[in-house]
Structure formats: C-alpha cells, structure tokens
Amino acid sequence: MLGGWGNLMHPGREVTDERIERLTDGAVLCRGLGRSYGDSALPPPGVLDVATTIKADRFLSFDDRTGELTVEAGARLHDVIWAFLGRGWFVPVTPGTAYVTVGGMVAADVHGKGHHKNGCFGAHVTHLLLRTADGRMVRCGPNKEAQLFDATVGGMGLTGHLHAVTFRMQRVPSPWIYQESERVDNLAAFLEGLRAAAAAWPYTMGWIDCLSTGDAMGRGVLYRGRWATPEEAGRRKTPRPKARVSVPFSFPNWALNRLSIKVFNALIYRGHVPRAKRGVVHPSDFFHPLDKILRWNRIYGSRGFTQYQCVLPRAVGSQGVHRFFERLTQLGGASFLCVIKDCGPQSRSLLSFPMEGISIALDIAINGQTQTIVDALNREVVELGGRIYLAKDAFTQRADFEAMEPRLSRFSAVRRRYDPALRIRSRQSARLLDPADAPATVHSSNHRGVDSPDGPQGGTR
C-alpha cells in the first residue's frame, strides 16, 4: 500500500533508481518524498507502480556569482538549505516543511510566508529538464517552450517527468531570522494586521483558533519576519539543523476531538505571553516549526486527515473571509491547525494555486462528515471566486474544481499536446482532470517495486 502525508492509503508501490533517465522510462507518474496530503502522488486506478525520485538527488552546478543552482529533481529542500545557508544563500521560496523534493516544489509551485513579496517557487526557476510522455528530453523555461513550462510549474507532475531544475538562490545578510509575534483578538484585527505587515515585512503568516466564535472569532497569533542583520545576529554561529523527535505510534482516533482541539487552541493563544514578542530566532523555528516532530501526522490516528487549503480573492474583503469561517463553524469542522497567509498576485503558471487575497489552510481529521464539510466549503469558495490547492486536496469533486478553475482548459490543451494519450496520470488527475476517454489502466514499470506501508518520508509530488 502507498499513501501520502494525510495517511490515506491506496494500492501501490514505489520504484526507485539512481539513474533518473532509467527510472522515468515508461513511468506513469513521478513521486518525490510523499508529503502531498492527498492523492496527487499516487498512481491512478488500475496501476501499481509509481516512480520515486529520492535517489536522483545530486547537486549538478552552482554559480556563486548569480546564485543559480541546478539539482536533480529528487534533491531534498532540507539538503539544499543546509548546504548553502552557511555560505550566505537561502532558497527564494520555501513551503512549511523542508522535507520535500525540488521536483515536488516545481510540481506544486509551492508558496510560503513571503508570497506577497517573492511569489511562488516557479517565479525563480530559470530552466527545467523534462522528459515528456513520448520519451523526448525537453529543456523549457519562461522564454523557451514557455507553454510547457507554464503548464509544468504547478501542473502536479502531469506534463512529464522532471529530471533537473535550475533556479536562483537568494543572498541573505545572516543565517538568522528576526521575528515579531503578536496575539490578535479577532478576525478583523488579524486581517488588518496581515495587510499592514505585508507592506513592511517580507514574511508574514498567522495561526488562528478557528473554534472561537462571536467577538473572538479568528483570534490567534500573527507572525512577522525578515532576515536578521549581521549586527542583530551578533556573535551567534551559523545555525545547525534542529534535533528532532518522532511520534512513535498512531494516536487513537478519539484523541483529537472538538474538546481536545479547543483546549489546545486556548493554550496556544493564552500561552503567547507577553502579548507581543520580538527577537532573533533559528530559521527552522520560523519557516518549518513542525519539522522538529517527525511523523506528526500520526496524531490524527489511523483514519488519517486532510488539509483543506483555499485562497479567497482580495475583492471579497474581510466580509468574505468572515463568511468562510462562519460556515466552517456551522459545519463543525474542528481543526487542530489553521494557518492564514497574505498572497500576492497570481503567477503565469496555468494551475498555480495562489491569487491576490487570503489563503486559509485547515487540518481536518477524516470521519463520516469529511466529504460533506469539503463539499460545503467548496461551494463557499466557488461563490466567493476562490480556489483550492491541489497539493493538499483529497476530497474535492470534479464539478466544484471545474467551477473554481477557469484556467483548466488552457492547461488541458497543453497537456494533451505533449501527451495525447494521457500516459502520465495520477489518482488525483483521474478524480479531477482526466476526460472520460483516458486509459483505465497502464502497464506497470519493469522495475522492481518496493512496498511502502507508511508512504515515503517527504516531498510535494
């Protein structure tokens, strides 16, 4: 069985090889470290093998004048960060975990706390080396095979198999982060705080207690950050990767319930003392706080969980965001973790998630009401003109996705141009994207598969 970070298991097995050109020969889909929450990195129905790139992880070249780095698609973000941070470089965009592959970052066009300033990862990619469904190796970029590039960035691995990625690293004045955090009383204050912070800070985000109601709805903690100056960093040595602990077993399914989540949220909110804090912090504490706990997904138990992430356009204002949270409260969607971020303009990529507005991400334990909750939230998002993030989705239905994604026909046309028979597919594409005449089955690879009961250990595709 094979799964993703949400612990949803499906029939499948991993195939791996250090030679990426051999690995992708005839593969139906490439998979990174398995950190997609839903089914985007799982083979489609009727297919067993999926190629995983985790052994194709070499650093190929680096230009220390321009910061341009080329790596194989299976290179881990964690390794990139710690190879270059001490040399004064950092990745231009990082998602909330460092345990992803660079190929997965392209496939999901990941964003982070700095989207309002730096956009998505794809905005910093200069070249991709891609093997298309007919076996051709194609080099594409913003100005070369641009339509293929725009469909591949954010295209969830459906336009071809990524072999190598070239992108620009970012110079940083020190390897430390200067952070300010502040307890915020309600949703209106939170949205105003995000708006004000976006004008002055390169990184912003907030944690929200989404179980609070009434005047306290949307209360939480707002974070602002930037790279510390050498003077602020002082005599601190270059930080090292944080020590990690692991959740050793899956929690009982009853452990996370509305009461326990409400208590947890109250402790986090009231435990932020004093009300406002500031100081220099470790970059992992700022960018990847949950990476200190390996297999934290086990707290949701054997039933697993889904993360519902949507973005609501700026035009709906605070009223639209408030409406979304009211609907969530009515549905009883208790969320252990709710993160809100400010997003900048939409990118050129055809299926990239962010648009200018507010992103909301909710972890929801899977039970008999999950599909009902997702369907209801999707109806709100469609009416408000927003959309959902494919890297997190496991439950959205085709009609809802088509209603929220006007760029879909353009993506599908490019995909068909390079893969007329739709040989490259996923369980997610079968659910949301593939037409009725797509193949029902595809022959498995000749490589030896490796069963993976827990799913692989990180990666967004």
Ligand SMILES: Cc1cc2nc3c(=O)[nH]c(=O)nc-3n(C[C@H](O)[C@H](O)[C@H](O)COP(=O)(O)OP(=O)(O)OC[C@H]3O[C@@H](n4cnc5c(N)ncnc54)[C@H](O)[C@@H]3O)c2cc1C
The other form holds:
Amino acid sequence: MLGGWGNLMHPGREVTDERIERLTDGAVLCRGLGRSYGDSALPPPGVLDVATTIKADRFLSFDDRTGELTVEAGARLHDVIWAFLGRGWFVPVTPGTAYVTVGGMVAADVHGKGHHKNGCFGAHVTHLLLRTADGRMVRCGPNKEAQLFDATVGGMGLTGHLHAVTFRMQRVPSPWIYQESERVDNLAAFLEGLRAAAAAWPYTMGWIDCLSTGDAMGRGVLYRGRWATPEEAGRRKTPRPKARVSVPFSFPNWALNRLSIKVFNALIYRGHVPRAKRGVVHPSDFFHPLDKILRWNRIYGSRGFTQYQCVLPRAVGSQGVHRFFERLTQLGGASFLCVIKDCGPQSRSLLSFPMEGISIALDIAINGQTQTIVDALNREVVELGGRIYLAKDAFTQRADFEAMEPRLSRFSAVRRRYDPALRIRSRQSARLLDPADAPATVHSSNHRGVDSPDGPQGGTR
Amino acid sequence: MSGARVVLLGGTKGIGRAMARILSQRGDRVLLLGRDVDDLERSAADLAVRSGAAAILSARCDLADPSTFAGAIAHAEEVLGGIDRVVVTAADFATQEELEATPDRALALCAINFSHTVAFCEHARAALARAGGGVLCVFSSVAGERGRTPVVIYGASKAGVTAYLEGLDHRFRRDGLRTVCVKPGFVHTSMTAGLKPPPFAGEAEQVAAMAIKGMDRGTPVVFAPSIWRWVMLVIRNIPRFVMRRIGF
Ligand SMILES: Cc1cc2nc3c(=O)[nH]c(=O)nc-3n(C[C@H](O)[C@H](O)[C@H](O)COP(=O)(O)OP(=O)(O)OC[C@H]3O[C@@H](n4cnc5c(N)ncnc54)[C@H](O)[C@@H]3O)c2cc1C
Ligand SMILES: NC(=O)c1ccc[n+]([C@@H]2O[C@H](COP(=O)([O-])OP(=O)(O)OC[C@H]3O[C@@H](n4cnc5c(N)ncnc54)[C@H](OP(=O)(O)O)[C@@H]3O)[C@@H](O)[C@H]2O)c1
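Now show the form predicted in complex with the ligand, given that the preceding structure was the form predicted alone.
Entire complex below, previous chain first.
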C-alpha cells in the first residue's frame, strides 16, 4: 500500500534505483518524495509499481557565473539549499517544505512565498531531460520542443519521466532572512495587507484562523520577508540545517477536533504579541517551518487528511474571497492550517496552478463529510472562476475539474501526441483526465505493469 | 581529519555514496574507483558540485577483475599525491537461494567479496604504507559473525573479510596502519531492495556517518546501527544446538 502525504492509502509499491535510465525503463509513473498530498504520485488502478527517483539524486553541474544548476530528478531540495546557501546562492522558488525532489517541483510547477515576484519554479528552468512514453530521451526547454516543455512543467508526471533538470539559482546578499509579521483582524484587512506587501517585499504569505466568524472572519497573521543585508546579518555565522524531531506514531483519530484546532489557532493569533514583530530569522523557520517535525502528517491519525488548495482570480475581489470563507464556515470545515497567499500572473505552462489572485490552502481531516465539503467548495470555485491545485487533490470530481480548466484540452492534445497509448498514467489522471477508453487494468504481475517500450534508448534491465 | 586524501571503492551507490558526500563536503579529497566509467564520472561531478571543489578524476577498478587493481591504485596515488585513507564499500550480494541455484554465481560472489577484496586491499595497504600508515576501512557485515541459514555463502565471504582485517590490525598496527572493519546490520539500499526489513533497519547516511567516525578515531570494529553490537554479542554466544533449533 502506498499513499501521498495525506496518508490516504491505495495499492502501490515503490521501485528504486540509482541509475535513472534503468529505473524509468517501462515505468508507468515516476514518484519523488511523496509530498503531494493526494493521488498524483500513486499508480493508476491495476498497476502496482511506481518508479521512485529518490536514489537518482546526483548534482551534475553548476556554472557559478550564470547560477545554472543541473541535477538528476531525484535530487532533494533540502540538499540543494544546504549545499549552496553558504556559497551565496538560493533556489529561485521553494514550496513550504524542503523535503521534495527537484523532479516533483517541476512536475507540480511549485510556487512559494515569492510567487508574486518570482513566479513558479518552471519559470526558472532552462532545460529538461525527459524520457517520453516511447522510451526516447528528449531535451526540451522554453525554446526547444516548447509544447512538450509547457505540458511537462506542471504536468504532474504525465508527459514523461524527468531524468535531469537544469534551472537558475539566485544570488542572495546573506544567508539570513529579515522578517516582519503582524496580527491582522479580518479578511478585508488581510487582503489589503497582502496587496500592499507584494509591492515592496519579495516574500509574503498569511496564516488565517478559519474558525473565526463574523467580524473576526479572516483574522490571522501576515508574514513578509526578504533576504537580510550583510549588515543586518551582522556577525551571525552561516546558518545550519535545523535538527528535526519526529512524530513517533499516528495520533488517535479524535486528537484533532474542532476544539483542539480552535485552541491551537487562538494560541497562534493571541500568542502573536506584540501585534507586529520584526527581525532576522533562520531561512528554514521562514520558508519551511513544518520541516522541524518529521512525519507531522501523523497528527491526523490513521484516517489521513487532504489539503484543499484553490486560487480565486483577482477580479472576484474581497467579496469573492469572503464568500468562499463563509461557505467554508457553513460547511463546518475545521482546518488546522489555512494559508493564504497573493499570486502573480499565471505562467505559460499548460496546467500550472497559480493565477493572478488569491490562493487559499486548508488541511481537512478525512471523515464521512470530506467529499461533500470538497464538492461544495469546488462549486464555489467554479462559480468564482478559480481552480484547484492537483498536487494537493484527492477528492475533486472530473466534471468540476473540467469546468475549472479550459486549458485541459490543450494539455491533453500534447500528452496524446507524445503518448498516444497513454502508457504514462497516475491514479489522479485516471480519476480526472484519462478518457474512458484508456487502458483500465494491466496485468499487475508484470514487474512494470506494462510492456517495456522498445525505443532506441530502451534500457537493459 | 579533514583535507585527507581518500580513495573510495563503491562510491556510486548506497553507503559508499553517502560516505563520499560527507567526506567531500567536509573538505576531504575523495577519489572514486568503480566498474562503470561513465557512472563514476557522474558521481565525481556530484561530489564536486555539492562541495564546491574541483572534480577529481576517477578510475576504473572492478572487483571482478583483479587486473584493474594495481593501475587504479597507481592512478589514485598520482592524482592525489599519496593516499591517507582507503575505503571499500563495494561488494556483491545475492540471496542464499540464488547462490545455491547457480554455483558459478556463488564462486563469483566469494571472489568479489573475499579473495579479490583481499588482493585489492594488499595493493591499497602498500600505498598507505608509502604515505606513512593511514586508515584502511572495509565493509564486512553482521552476517559474517555466525554461520546462519539465510546467508550461508555471503556470510562466509564476509567472515573472511573480518578475519583478514583483524589479522592486518595485529600485523601492521605498529607500522602505523589503522584498520576499520564496519559491520552493518540491514541497511535500506539497493543491495537490500525487495527484501523484507528486519527490526533495527538502518539508513545509508546513518551508517556512513558512523563509519567515518570510526575512521577518524581508528576504531577497529564498528557495528552500525550500534544496537547490533549487543545483538551480535548474544548471537555469538548462542550454543550451536540452539541455533539449529531456531533455524535462525
Ligand atoms: C508541508 C508541505 C508544504 C507544501 N507547500 C507547497 C507550496 O508552498 N507550494 C507548492 O507549490 N507546493 C507545496 N507543497 C506540495 C509539494 O511541493 C508538491 O506536491 C511537490 O510536487 C512534491 O514533490 P515530491 O518530490 O514529493 O513529488 P511527489 O509527491 O512524489 O510527486 C508529485 C508529482 O510529481 C511527479 N513526479 C515526481 N518525480 C517525477 C519525475 N522524475 N518525472 C516526472 N514526474 C515526476 C509525480 O508523478 C507526481 O505527479 C507542499 C507539500 C507539503 C507536504
Ligand atoms: N545494505 C545492507 O543491508 C548491508 C548489510 C551488511 C553489510 N553491507 C555491506 O556494506 C557495503 C555497502 O553496501 P551497500 O548497501 O551500500 O551496497 P550497494 O548500494 O549495492 O552499493 C554497492 C557498491 O559496490 C559497487 N560494486 C559492486 N560490485 C562491484 C564490483 N565488482 N566492482 C566494483 N564495484 C562494485 C557498486 O557499484 P555499481 O554502481 O557499479 O553497481 C556500488 O557502488 C557492502 O560491502 C555490503 O556487503 C550492507
């Protein structure tokens, strides 16, 4: 059995190998560190094996004039960050955890606190080395096999298996972050605060207490940050990776309930005294606060959880966002963490998640209500002209997804061109994308689930 | 000791790859030996990019082919200007069932893990002596502690390595040679992929860090994870008729 980060389990088995050309030979799907919450890194029904890239993690080259770094797809973001921060470089985009692979970052076209300024990760990728479904090795980039490139960035692994990724690192003035944070009383103030911060700060985001209602709806803490100047960093030494503690076992399913979440949220909000704080902080505390706790997903118990993340276009204004939160409150969707972020323009990639507007991410424990909650939220999102993030999703229904994604037919056309037989699939693609005539079940006794492609680069297993 | 000149046979995968990264990131100069030249080059580039140092030219050395040993050690001495430490993580593994089914496979494994490893270490030892002593760190296994049902042949090959290293220690310690015999328990690597992990399974990075600490201190025997020291103390003392009974 295998799950995503939300611990919702399905049949699946990980195959690993240091040699990526051997690993992806005939593979149905690649998987990285399994930090996508839902079913995007799980094999489709009827297939057992996924090709997990985490042993194919070599750094291949670095050009210290341009900052161009080439790594194998399984390289860990954590390793990239800590190999380069002390040398004055940082990744152009990081998601909220460093325990992801660079391949997974491309496949989900991840965004971070800097989206309004830096865009998604794909905007900084210069080359991809990809094995397409026929077994061929293809190089693509923004100006080379550009359609394949645009479908692969954000394409959730469905256009081919990434072997190597080249992207541009960014210079930083010091390895420390200067952060300001501020308690905000309601949603309107929050959206205004995010907008204002976006103009002046490279990194912004907010945490919202989504159990607060009425006038206090949308209260929370707003964070903004930038790299500290060498003067601000002062005599601090180069920061080191933080030690981690582990959640040793799954919490009982009742541990996280409306009450405990309410207490937690109130503590964060009221605990933020004084109202506004500022200072130099460790980059992991700023970018990856949850990474200090290994396997924190166990606090949701054995039933697991899902994350619901959507983006609402700027045009819906604060009323639109308000309406979304009101719906959430009606549904009683208690959420431990709700993160809100101001997004910049949508990228050229065909299925990339962010669009100009407001992104909202909530964790939801799985119970009998989850499907109802997700369906109801999706209806709001469709009406408001937004969309959901595939890297987080496990519950969205096909009709809702199609209603949110006018770009889908272009993506599917490119995918079909490189993979007419749809050999590359995931549990998520079977749920949301694949046509009904796609190969539903393949004999699972076969090691790879499908016959090996006999392309010119077909490996030698 | 950082800035050491280290030769590593087996650095393309698993525990060896993890050791090579830790050593080069702390400033040691690590030269890789192995059987696939293209793959070695990628691993050497990995160390260079991660550490920010220049890549070090690796050389072909195949434990299945003893004719490659002398040349590989000579190459390393020349490139590094002398060798302070030699690490051998390279080894062969197959299940007892596979080895029983094909005696040639059993012969090849015994050659790679024992006789050829000894021959390689003899070349390495001479090079270390030329630089004034040094450390020879070779990976054996807890499987070499006692003859056991699931690892009759592999275990015997590792028992040979353990005995060889202890003998070297007694014979050459006075001349400045330090031997480190690392005995891992089950570690999650490609070698054990597909096998069911027993209790106390370790990770490559953890075992790598313990082996390096052992080299820095000159510890003759390193059990990794360390719980295996106590497990093996018990197992070594179980009478044979009991071992036979429990079919362990
Ligand atoms: C705590 C936490 C915080 C997060 N914060 C953010 C955030 O701020 N912004 C954001 O954008 N995301 C965020 N995420 C989501 C995460 O960044 C993405 O899901 C990312 O894709 C995970 O990478 P992974 O290596 O774990 O990939 P997996 O989860 O293993 O796989 C994800 C997708 O990538 C594909 N894939 C992986 N490797 C390859 C390859 N070699 N070739 C082709 N396809 C491949 C898989 O098929 C799958 O579709 C967060 C996740 C967590 C757990
Ligand atoms: N993993 C365990 O559970 C475990 C337990 C006890 C002891 N050990 C011992 O620990 C050591 C390291 O194991 P590991 O798990 O890291 O193994 P691994 O991941 O399989 O790596 C083995 C390494 O040895 C190299 N190698 C294999 N045969 C070779 C040959 N003929 N010539 C040259 N190089 C060769 C491989 O190179 P290629 O890339 O060319 O294949 C690879 O770099 C071994 O001695 C093993 O016996 C391991």
